[in-house]
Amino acid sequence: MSDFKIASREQENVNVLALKGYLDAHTAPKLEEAFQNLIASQHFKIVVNCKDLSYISSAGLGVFMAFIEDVRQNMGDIKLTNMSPKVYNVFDLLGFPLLYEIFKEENEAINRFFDKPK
């Protein structure tokens, strides 16, 4: 059950990571590597599309926490989108909606980077 893939693309100067499959202790290093590569390339506007993410463990959640500070210190953010109710419940249980913006649709998350702060 360690089938996990990441599709990466750039749209409007925002990097989108589309996750697919099971994100657990065995597959978390793939997501860590994707975040490390974006940060090393000075890409700090990141949207993670969870549409095809069928499972996430605490190890997977830990990857998000490991990189959010570096991203935000560089005037960026990690926004989450397209979560199934099952995946959202895991994020919600651990208080992620208080720390991360979560959107229903990817375009909403991308557009949020260009909204003026209130």
Second form
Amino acid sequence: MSDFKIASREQENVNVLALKGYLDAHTAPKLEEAFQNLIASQHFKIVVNCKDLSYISSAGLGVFMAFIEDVRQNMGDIKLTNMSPKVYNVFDLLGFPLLYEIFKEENEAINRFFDKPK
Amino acid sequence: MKDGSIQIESRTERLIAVREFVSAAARSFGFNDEDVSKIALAVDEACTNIIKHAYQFDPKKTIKVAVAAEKRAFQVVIRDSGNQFNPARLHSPDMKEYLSHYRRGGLGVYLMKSLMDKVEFDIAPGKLNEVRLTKYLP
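Swap state to the form predicted in complex with its partner chain from the form predicted on its own:
What follows is the whole complex; the chain from before opens it.
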């Protein structure tokens, strides 16, 4: 039985990771591996859809922190979408909305990658 | 709510069992879903710290998590006998400074303090370390 799953797909050159289940110290290495694979294959535009993410602890948050700098240095970003209020509260408690763009819907995050610079 | 306890091996796959045990106790004590989630997360963070730092992923070690109720106070006591605990880690980071440096880790204690009303540590490395997390019914 696995309590955490990642579905990965590509849409308009943006990689979407859809998370499902419980992201804690036990399952965080799975997400870490998914980010490592994307970065190793030069994919830096990443959207993480949290619609089916039921739980996150600081071990999960740490994964986002581990890769954000690398991704941004390569003109990419990690954008987050579809968070439940429960998951958002944990991000919010740590001030993560200052560092990450969080969208209601996945499409908004994907489109944001193609916004013209002001 | 009846007082009770659970003992787990020091393995991250056991965190889910701890969260379920503490959630059930907190719910029967009268907390709403939001507070139940906060308590479960705080206890997860305490146990994760022990598994990673006090026991350094040694699965032969054990962690005991006990819940007790007194009037409007719900208390979770987490005990380990690890000897690698560094009390310097107990200091909470300044989050603005933390985020600006893209740091990783060390967020557990900050979360525990944010989620609970009271967080106390009794640290005796190699003998008995105790973390007490308390939350009051609103």
